Structures are given as structure tokens and as C-alpha cells.
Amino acid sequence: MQMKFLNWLAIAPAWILAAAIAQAAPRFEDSMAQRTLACTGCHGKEGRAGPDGYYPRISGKPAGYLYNQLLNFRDGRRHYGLMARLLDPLSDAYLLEIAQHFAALDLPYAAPPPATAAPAQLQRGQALVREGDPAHDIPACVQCHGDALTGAAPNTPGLLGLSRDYLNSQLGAWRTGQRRAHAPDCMARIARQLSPEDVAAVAAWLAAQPLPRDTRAVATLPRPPAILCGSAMRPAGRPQP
């Protein structure tokens, strides 16, 4: 059979060969979905999150937040070699296109895993998220991330639908300076006010919370945050998301 096919190739007209090759070649779509397959290889199909818990969901996050994080990885404020090498040759304008692509994906979230932390730890986590701890100068997470914890447009992410391991690792990175943002770096200051036990409590409680019916970031917060964050403002000279 193989010999007959080779003999056919030798005598077939060029246009027949071209047609056969065109049909066999995989179709390439010049779309952002096609170009961002390198992203979804780690962050899961359509950016819904990787299976290991360390690659977070990026679909549906506010465009300004995603854009800021792409800039932070490329420019050295966040440290992960694979991301830095992937983004290093890309322009601001192209990073903005990537951010806007994933921000526009309105996809359902997976159900959270059941809570395994002790009730006292979950209670402490809920108190920090909802009320903060004024005695230790810790504002409530809801002040910036919204009462539903789904984030606020254009630059503040939601905190639900993230794994406990990822939340722990990111709060730890803020505390140690491995993750930074434009000044004033509010999250670094807040994270340093949290004890390791508080970090674990916040991560445990957030990771166990169900998603509300509407998972989109709110357009505006009901009241201005009590703390100023450089990561929630457009960096100077950057295009507006």
C-alpha cells in the first residue's frame, strides 16, 4: 500500500498534490484564542485554571488587573522564569490585547472543594476578609475586592475560585517581597501585617467559598477603599485597558 501511494505521488499533477497537502495540514486560526494556547497550556482550557492549584484562573478577571500582572512579570515585579521569558519580547499593546481577551471570557467556575480547616481557623479567616483587624492595621479584603469578593473593574481581581495553595503562595510572596506592585504597594503592606496563621486562615476560608450567581467584577465599589493601591491605578505611560 505504501509503495502504491509513493508511485501515485510521483505521477500526480502538482495541483492534486497541493490539494492533498492542504487538506492534511492542521488549520491555523489567526485569532487571539489560537495565539494564547501557550497561556492555556498552564492556566487550563480557556484560562479556567490549571489542575495543580498553582496556575490560577485568568478568564473573566478584570482587564486592568491582568494587564498589570503581565507587565509585572515582564518587568520583574513578579518572579516566575517561565512567565518572564514568555512575555519578555511582547509589547505593552500586545499584552493589553491578551489581557482583554481573557477578561472577556465569561465562563462558569468549578465548585470549590469542601473545607478541611478547623472551624476556629475558618472563623478567623472570615473575620479578616469581612471585617479586617483594626488592632493590627489590617483592612477588610471586601473594602477593595468588593462585598461579593468578585473584584472591582478595572484593576482589582476577585478572590474566589482560587485554590488554597495559590492564595497561600501569593500572600507569602507579598510578605517576602517576591511579588511587588507599583507604589504604594498596598498588598505588600497588608500581607506583612498578617501573621503566618492569619495567611493560612484567609486562604482556607476564601478557597472554600461558593461563587455567587454573578461572578463578574463590580463596575464600582459602594465606597472608596480606605487604602491607596498603586496596582489599582494605571501606570504612567501605559495604555488604558
The other form holds:
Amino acid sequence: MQMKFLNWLAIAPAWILAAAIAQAAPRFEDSMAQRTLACTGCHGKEGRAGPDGYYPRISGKPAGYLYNQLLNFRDGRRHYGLMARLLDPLSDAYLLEIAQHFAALDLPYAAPPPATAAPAQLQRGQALVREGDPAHDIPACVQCHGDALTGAAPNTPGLLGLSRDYLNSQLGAWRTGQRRAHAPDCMARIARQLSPEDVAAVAAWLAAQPLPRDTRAVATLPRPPAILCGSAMRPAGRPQP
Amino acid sequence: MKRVIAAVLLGILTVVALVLFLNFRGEDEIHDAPPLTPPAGESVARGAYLVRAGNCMACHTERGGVPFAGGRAIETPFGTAYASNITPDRQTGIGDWSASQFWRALHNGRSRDGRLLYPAFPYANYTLVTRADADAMFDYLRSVSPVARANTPHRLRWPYSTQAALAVWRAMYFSPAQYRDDAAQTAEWNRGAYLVRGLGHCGACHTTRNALGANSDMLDLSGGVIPMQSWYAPSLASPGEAGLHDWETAQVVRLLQSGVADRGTVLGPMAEVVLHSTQHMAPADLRAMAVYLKALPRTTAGAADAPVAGVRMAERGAKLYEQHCAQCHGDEGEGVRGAYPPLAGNRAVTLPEAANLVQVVLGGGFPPATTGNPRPFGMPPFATLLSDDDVAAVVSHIRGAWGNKAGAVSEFAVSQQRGGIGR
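The form predicted in complex with the partner chain is what I need now, so please give it after the form predicted on its own.
The next block holds the full complex; its first chain is the one shown before.
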């Protein structure tokens, strides 16, 4: 009898734990999170990024930025077969709602991996991000992406919390025209001014930066940017940002 | 010797004459002059509706392009055909076409300059469209904004690239036709038949094509693999596939209108059809199509001798199902009403041709976001997460569990399909 009771004691925590998990994660709820499980399959739980750095974080990015990217994938300005296929049957209005859902999530970031790049490369990266390179007509990243690099509403994404591989490949894709945006495609213009070494330096430095305390995109930039960037119009009947 | 040569030459001449005759028969007199007056508003509105019903925009628009300006690549086993610009631009579109030239394209499959058109443009179906409907469609297309976009030349392999080969194909497989009402049937059935077989060109996918790309019988709708797409358009005549004989008419209408119904959800190429075409159609027309489809002669798909999954594969499949699928589709494959389709007893799961199930597991997908179902629930792609033998195991499990009795799927079959994902 005593043995049986001890056995019960041993397994009780497992039962309690299982019950707690079952309560914490309801199997089905009529919510946007439930509807967008197709997104979080690759982009990680709640859109916090996939494990391999290839699928970027989408939670907390400005709604306008996410909406533009959804349209870009659907309409062939960015190329990834799985994305295009998922988005093909969706309407502009629903894509905006999906963008707004992920934009509204304010979740903690993981600490960045330690910088492995050479100091000279990191220095060049930092200089490009903070001051740009006026001699080569390269504006500073902070001019549009904000002093804290957390982005600016409504359409400009933050640049922190992304993997070095992702940053490298996106800037590279912009240089070659593989990644495009609505006209005027400001990032394409800037990326074409960057040398391959510049791209690598910027990516190495950005990927190694910790997030500031407030990770949200700023509502307004201190100075209006000198460059004009294109963006989609919101679907009919929705307020334009 | 001379006689033999003469006989051979005569034979060749006869065949050429026959091919030419078969290609140009049934053509009306052509008036070249493009219309001088703008189209009447009423005709434009009717044409817009018919152009939707024919889903012209889906092929005649490239990804992210201006509607009807052409350029979309249509992959075929014979090479790539590019849809043409059908905006009223005078240099690159159909701005200089006359109504009778437009009619000849739809009804006889010949272009303004007399060239034979490739049957990627489904004129084997469109030939049934009435002259009045064709004229309204032409009026609508004349009313859209002209876009200067030169047509992309087709890239088809020899000999399919030649007009001569196309002429022979047409002589064998195409004849212009008119839809004639079947007096034994109701007006509603006849309207449905006209839409399904003509403008709706359902048979272009839902009927098997032969080795030369022709639909063996464009009326039978007995299902076929869509060329180059790895999707199977299921039989609409077989109750074991997608036959609608025992569905309520209202449910068929709901499926075509919203993309979801109690007993089915559209995905893949059919989601595109519902999104761009059928959701915009009048309920009366959808009902007519439902009535026609429900009355199709029933066929029973021959129950193929289905391979059964081995014990190890079955165990692995069940485990993978519990890990990745059960959260949404339920422990017993019961699904969630209104969100996730049941897998137990779902015909889309147990089709003899397992292509669609593999496609959905690899690529995921959303049903179309329609007015009737504006915020669909999505399925994640598993192509990046599961290996080919994982997919084979879980798909085989689903096809054999909870009373489902369909055959196992091999790792090889999955690997063949994976190539088509993400293109």
C-alpha cells in the first residue's frame, strides 16, 4: 500500500504538469493567432523568427512594412515559392489584417549572438549604419530606420534581431534586383551603392547589436528622411497611414 | 514508278487539303474594321460578368501585372506558352481587332492575323460561347484601360512550335461547335451545361488530357492530373472523388461562392478559380451549374489495388500525425467545423490519386479569402520540416486511419512532387 502511494506521488507532478499545459494551450480558438498558424510554422511561435535565421521575425514589425511585404511576395516583387503559394488566394483586406495582427505583438527578443567579425569590418559596418558614406551617396541607416534602429511607423522596419545571413541575403537580393519594393524603390537605390564588402560589414554589425529597452518602432522620426520610399495604398475603405 | 510517285503526291495533297479544310471549316465571314463607337454600357457590364465567368484574367495577367495585359507563363508538356495582351492597346493588345475577329478567336481558335492559336487558350470549350456573349465580352475588354505590353513569344519545342503541327492537331482534336439546348432537360440544366462546358471550361482541368494534350472527351469531367502542376483535378462524375450527386444544391453553390462547404474546401488551383471567377457569379448561374454537375452520369472509379503501409511506416506515420497534425485536425481526424477540414471520411484525402494530399502537406495553403469566407484558416507548409519519407508515412497514415481505406504513398512519389513545390 505504501509502495503504491509512493508510486502515485512520483507520477503526480507529471499529471499536474500535463493538466497545466492543456490549460495553457487551448486546442482551438477563433482568433488571428489560430488563423495564422500557417505563418508561424516557419516564422516561429508568435512570429518570433525561425530557429535557423532564415525565416525572420515578423512580430512587432510595423504593419505597413508587413503589409507591403505580403503584397510583394504575392505580386512577384519578392520571390519565395512557399510564400507566394500561401498568399495567392488571399485578399488585400485579409493580408492587411494579418499584417496588423503580427505588428501588434510586443514580445521579448533573444540576445544577439556574439560578434565574430573582424573589428575593422564591424567598425565599417557601424560607420555605415550611423553616418552612411556621403562620398558614395550612401545615407545612414538611422536616417530612416530610427536612431535606435527599431524602425519607424508606418512602413519602415527595425533592423535589429535579424540574423547576419538574413541581412546579407536581403541586401544582396536588393542589389541584384531579386528583391523589389513599390516604386520609388528607395532600398534598391541604396543597396546598389553598397559594395559587397559594405553589405557584409553592415550585416555583421547589425546582427551583433543588442535590442534597446523599447523595441517598438518610433511613431515619428526626428528629421524627415531625405529619400522617398514607395508603399502600397491600403485596401479601399481602410484609413491610409 | 511514275504512277507510284503520282499516287504518293496525290495522297499527300489530299491529307494537306483535308487538314486545311478541317482547320478552316465553320468560320463566319470576317469583318476587319474595328468598331468606331465606344461600347454600350449595358453590354460592357454583361461582358464584365462573362469575362469573370470565363476567368480570362487569371491567365491573361502575370503575377503582380496589370489585369489582362498578358505575360503569364502557361507551362505545358510541350514548352511554355505565354498568355497574350487582351487590353485594347492598338499596337500590342486587341485595340485594332474587330468583333468578328474576336469571335473567330473564341469560336475557331484563330488570331486576328490568321495564325492558329494554341489550345492552352481553351477554345475547345470557348467554341460553345454564343456570338452574343462573345460580343459582350469584346465590348468589356474594349472598355478597360489599354496597356502597352508586347506579347512574349511562346517557347515551345519543335515540332509543336510550328503552325503545321498545330494544324494537324486541330484537324484531329478540334471542331468548332455551338451549344444546342437539350429539349429533354430543364432550362436550368441547359444553362448549367452551357456554363460548365463552355465559358467555365471546367473540363480543361477536370478531364484527362492525352499524350498530345487533347481532352479525350471534353464532356466527361472524369478527372485528370493538371499538366505540369502536380495537382489532380478530381472526377466530378464519380461519387468516390468529387462527384456532387448526393450533395444539396445549396452546398454546391456555397462551395463555388465561398470556397468552403460542409463537406469540402477548395485549395490549390480551384481556390484560384473560386477567388477570381465563381465567387463573382450570380447565384442563379451557380445553381444552374450545380444542377448540371449533380446530374452528370455517375462513374465509379475502379478501386485500385492499393498498397498497404508496412508496420514501421504506419507507426511512424501515426506518431508524426500526433506531433504535427492532431492539434488542428483532431486525434480522430475529426477536424474543427468551419476552420479545419476533417480527414476521416474526406474524399479529398482518400482519392486514388494522392497528389493533392501530398501537395497540401508539403506546401500548406489557405482556402480563398472570399466575400463569403473572408478570413480563412491556413495550413502551414511542411516541406521545410518533414523529409520525403516522413511525408509518405504521415500521408499514408491519414489515408488508412479512422475508417479511411486508401492506399499508402511511397517516398518516391513524394520526392517527385517536392520538385514542383515553391515554383
